[in-house]
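In the form predicted on its own, a lone chain appears below as structure tokens.
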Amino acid sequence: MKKLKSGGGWPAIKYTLQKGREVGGIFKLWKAMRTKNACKTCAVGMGGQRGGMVNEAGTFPEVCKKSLQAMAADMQGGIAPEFWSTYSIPQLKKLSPYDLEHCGRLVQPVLYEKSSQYYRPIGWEEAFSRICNRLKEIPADETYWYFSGRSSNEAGFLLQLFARMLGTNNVNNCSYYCHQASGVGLTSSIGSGTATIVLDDVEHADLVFLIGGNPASNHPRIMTTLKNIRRKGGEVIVVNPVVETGLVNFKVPSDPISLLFGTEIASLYVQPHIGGDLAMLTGIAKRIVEMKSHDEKFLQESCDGAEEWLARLAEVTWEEILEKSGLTKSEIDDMADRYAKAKNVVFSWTMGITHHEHGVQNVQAIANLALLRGMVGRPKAGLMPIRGHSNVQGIGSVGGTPKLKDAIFERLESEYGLSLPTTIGKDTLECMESAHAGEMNFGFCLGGNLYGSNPDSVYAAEALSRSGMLVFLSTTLNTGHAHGLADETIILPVLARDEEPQPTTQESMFNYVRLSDGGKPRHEGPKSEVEVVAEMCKRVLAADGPLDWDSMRDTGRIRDAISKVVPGWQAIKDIATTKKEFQIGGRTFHRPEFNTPSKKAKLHCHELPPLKGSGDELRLMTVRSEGQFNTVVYEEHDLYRGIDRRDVILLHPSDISRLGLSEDQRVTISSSTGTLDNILVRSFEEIRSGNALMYYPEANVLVARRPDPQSKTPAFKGVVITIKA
């Protein structure tokens, strides 16, 4: 497959037309994309009351392939009833993520029982009876509740409240497997776990660090902003062990000049070894201090721990930094020189930073580097974790975490007279470990693919199979519906965001709460997530309790409750009437006053981790393809990398030669956790030698259950592997 020289451009336009044909015409797709609903994919912040394809700065048209793919998937025809008697569980297990996604929309509840080899359609009444009877029979702490970023704030708030009123804090969300390290790291540094800036700040930056991410494939709308920065003379420093096509050059389809001639994105492209980021960031900071380009006044007046950290920078040697980053001194000097000259700097990152055993320390080191020159706590500069799902941040904000924020806990109890559990709730990985130990009788997944998102997929399948009952709220099939099925597994078909009968809200990565109007359902059968959860509440919880569960079918009533108990969310109460979308207060830092007890930022000292692997071992990073969103695979080929399949390992030509391998050779990949057979070797000059690339989630069998100790985020990057012919 031919590798493209630019991201975006005419292939993206061609793909749009192709998707239009698939769903019945480009006008039909255009109409769906223009509805007043928040985008279904990444959390950059699109749609809402300004209509689809409009960003938070009001720019139109803003559209990307990810949103088109998600919309086209929701516009599929329904799965026919005979599908379930045709395809057995063993047959479903053989289907790829792509195959399962393209089976069609789920339109009726289905049940799998361990004594059978098939799912069978059931009615909604039977589904509710089975689920609610199980919940009445078992202790609350034998249940766990998993939230996807696909859902609304209303559904998330109601479900976490239901779980806690049952008596458990085993409430967690998909961020534990992606950006939880960002939240923990930022909170420890500035007292807030989200972006410190708004989109307009990024537009006015003259330097953006893009570390450990590939937004050209995973968050394409950000490419418009990067294009604008470069066009105004600003710089973009890309840090990635792989040279990604779209980060070198990108053709923004909505910009005629960029479309025709392309836009150079990276003004500097740096390739550390996988796992070398912490040493690299420390090295840049050390060089800035050596150049006396740091802001001494800001460090002393607005930061705690400055003296200790500066002493640590002086102590660490260049030999250690270069050895543990894999970079040369000149590469680090070049980044430091550009940083020292810039006036407005934004630091952005994704899972290349968080998916490590020291992910929180990586994030703290980025915050340290920004604070070193006073690039946090003022306009046009700051910290920007690029969130991967459209409402993953909102789910956490409204309580979808094991521990409620103290203010939410206290207000729920005082406002509604509740007595909530105070036990320590389990995070996502802890719930899987408890399920594997046979301690869980019930698992509930509000969207997402819990199996596909887990490390050590063999262990994950075993854990899910020991969960007693599993319930999935889904729009389409995924690998989680085929692997690791419990004694009873129920899939409930739910409406997509633009089919909801009532308005819902979502939160963008810039802390902006947006209203989605919903729309007409495309199929008979699926229900609203809020309706499903409210029905469960009514059937399981006491009818004479402090809440009227029938009234909680109204998303407006849920927003009223959110406004009373979630700090900074008062404006959500009337958002459906006023149509005034709002930004959550206390998260954007345009002044050097932070949400810490001292009102100062905190600098952190770190020991530099050694690079993993030696001899014939390689460091593996698992990644998403250009035609993929999280665990959902929309296309089997990877357009930008020029790869035509997913059962491959991408290696630098020098590593292929060194290991005695050849192009297209079938090999076995092994790690401390698992083995993958019959994998094709592909030559890939764009990856730093000594490192390897494979696709997520197929390569999860190789990823160990060794998380970052502070965030519990698994290390999907830096997996040590060996290759045998």
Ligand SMILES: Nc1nc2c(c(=O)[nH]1)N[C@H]1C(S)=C(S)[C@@H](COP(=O)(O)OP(=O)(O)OC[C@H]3O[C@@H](n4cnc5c(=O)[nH]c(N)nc54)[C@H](O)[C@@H]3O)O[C@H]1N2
Second form
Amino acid sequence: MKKLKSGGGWPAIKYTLQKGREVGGIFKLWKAMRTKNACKTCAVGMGGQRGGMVNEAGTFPEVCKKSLQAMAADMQGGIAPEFWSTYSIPQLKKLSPYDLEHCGRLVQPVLYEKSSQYYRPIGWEEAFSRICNRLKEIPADETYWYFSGRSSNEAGFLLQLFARMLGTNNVNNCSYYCHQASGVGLTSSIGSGTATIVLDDVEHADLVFLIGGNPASNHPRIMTTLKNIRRKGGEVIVVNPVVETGLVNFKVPSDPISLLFGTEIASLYVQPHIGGDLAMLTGIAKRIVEMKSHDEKFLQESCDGAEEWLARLAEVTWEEILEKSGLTKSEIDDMADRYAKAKNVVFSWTMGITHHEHGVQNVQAIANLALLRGMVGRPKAGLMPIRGHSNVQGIGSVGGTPKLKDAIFERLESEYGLSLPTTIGKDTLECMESAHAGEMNFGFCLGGNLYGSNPDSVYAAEALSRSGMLVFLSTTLNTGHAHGLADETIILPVLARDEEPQPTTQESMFNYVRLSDGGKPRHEGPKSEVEVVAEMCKRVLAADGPLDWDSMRDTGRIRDAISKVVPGWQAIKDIATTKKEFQIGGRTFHRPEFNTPSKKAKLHCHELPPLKGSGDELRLMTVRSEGQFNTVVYEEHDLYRGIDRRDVILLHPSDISRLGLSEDQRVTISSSTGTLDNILVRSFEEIRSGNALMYYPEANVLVARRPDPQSKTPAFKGVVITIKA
Ligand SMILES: Nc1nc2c(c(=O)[nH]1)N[C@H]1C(S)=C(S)[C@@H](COP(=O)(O)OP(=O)(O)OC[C@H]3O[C@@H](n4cnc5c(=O)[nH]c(N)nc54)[C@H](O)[C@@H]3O)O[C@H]1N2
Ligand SMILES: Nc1nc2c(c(=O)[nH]1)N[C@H]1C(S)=C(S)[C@@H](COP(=O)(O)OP(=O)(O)OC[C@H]3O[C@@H](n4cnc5c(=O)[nH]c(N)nc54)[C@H](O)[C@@H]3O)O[C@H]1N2
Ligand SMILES: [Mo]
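Switch over from the form predicted on its own to the form predicted together with the named molecule, please.
Up next: the whole complex, starting with the chain shown before.
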């Protein structure tokens, strides 16, 4: 497959037209994309009351392939009833993620029972009574509740409340496999777990660090901002073991000049080893202090722990930094020089930073580096984790986490007289481990693909299958509906957010709460997520309690509750009538006053972790291709990396010859966790030698369950492997 020289551009536009044809006309697709609903894919934040394809700076039209794919998927026809008696479970297991997604929309509840090889359609009444009877019979702590990040704040809030009123805190979300390290790391540094800035701040930065992310594929709308910064003479430093085509040059489709000629994105591109970022960040900080380019006054007045940290920087040797980062002294000096010269600096990062056993330390080190020059706590500069799912941040904000924020817990008790459990809730991986040990009797997934997103796929299937009953609220089929089925498994079809009968809300990565109007359902059969959860509340929880569950079918009543109990969310109360979208209070830091008890930021000291792998071992990253959205694969090829298939391992040519391999050879990949056979070797000059790339979710067979002790996130990017011919 020919490798492209830039990201975006005409292929993205051609794709738009093609998707339009698939759903019955470009006009139809355009109309669907323009409704006033929050975009369904990433968390950069698009749509809502400004209308589809408008970003938070008001730019239109911001088109991205993934949002078209997601929309086209929701516009598919319904799965016919005969489907379920035609395809047995073993046959469903053979279907690829692409095939499963393209089976169509789920339109009726289906049930799988262990004695059968098939799902069979059942009515909603039977589904509810099976689920609710089970919940009434079993101890609450034998249940677990997983939230993906596509659902609304209203559904998320109600479901976590339901689980807690049942008596468990086993409530968690896909963040534990995603940005949890950002939340934990940032909270430990500045007392708040999300971006410290708004989109307008980034637009005014003169230097952006882009660390461990591939936004050309995964957050295309951010590329418009990076283009703007470069055009104004600003700089973008990309840190990534892989030279990603779209981060070198990108053709922003909404900008005629960029579309024709392309825009250079990276002004400097450095390629550390996988896992080498902590050493690199420490090195840049050390160099800044050596050059006396740090902000002494800011460190003294606005930070705690400066002395210890500066002492630590003085003590760590250049030898250790260079060896563990894989970079040269001049590369680190170059980054430090550019950082020292810049006036307004934004640090952004994604999974290359969080998917490590030292993910939280990575995030703390980014915060340290920003604080070193006083780049947090003022406009035009700050910290910007680029979040994943379109509402993953909102799900966390409204309580989809094992531990409720103290304020939410207290207000739920005082406002509503509820008494909530105080047991320690399990995170995502802990729930899987309990299920594997046979300690779980019920698992509930509000969207997502818990099987597909898990490390150690073999173990994950075993764990899920030992869960007694599994319930999925889903829009389309995925691998998690075929693998790891429990003795009784029920799939409930739900409406997508632009089909909801009532308005819902979503939160973007810039802490902006957006209102989705909903719309006409495309199929008869699916219910809204809120309605499903409210029905469960009504059937299972006491009728004489302090909350009237029937009224909670009204998303307005749920927003009323959110406004009373979630800090910073008061303005959500009347959002459906005022249509006023809002910035959550207490999250954007334009002054150097932080959410910690001392109001100061905290600097953290770190030991540098050893570089993984030795001898013939390689470090493996498991990443997304351009043609997928998480576990959903839309296209088998990876456009920007020029790779035509997914059963491949990408290696630097020097590693191919060092290991005595050849291009297109079939090999076996092994890690301490598992083995994958029949993988094709592909030569990939763009990757730093000593490192390898494979596609997620297929490569999850190889990923260990050993998580970062602080964020509980597995090291999806730090897998040690060997390759056998
Ligand atoms: N098209 C599309 N968009 C998406 C998604 C999708 O699947 N498809 N998923 C959404 C979600 S939930 C998320 S979380 C985001 C994910 O967005 P990203 O984080 O951009 O996604 P990944 O493919 O996991 O890979 C990240 C990048 O990290 C680099 N990397 C790997 N290891 C390291 C390392 O040790 N250090 C550094 N510095 N870099 C490293 C890889 O080379 C790759 O370029 O995207 C969201 N948007
Ligand atoms: N090896 C490896 N593993 C990883 C990662 C990696 O980089 N490498 N990345 C991790 C990351 S960052 C994440 S976020 C997780 C992803 O984990 P998840 O969020 O669990 O997985 P998705 O694949 O995004 O879930 C897709 C499914 O969501 C359902 N869905 C879509 N829209 C809706 C909706 O509106 N409502 C409901 N109820 N359901 C809907 C559809 O049925 C679809 O099949 O995977 C993680 N796992
Ligand atoms: Mo994610």
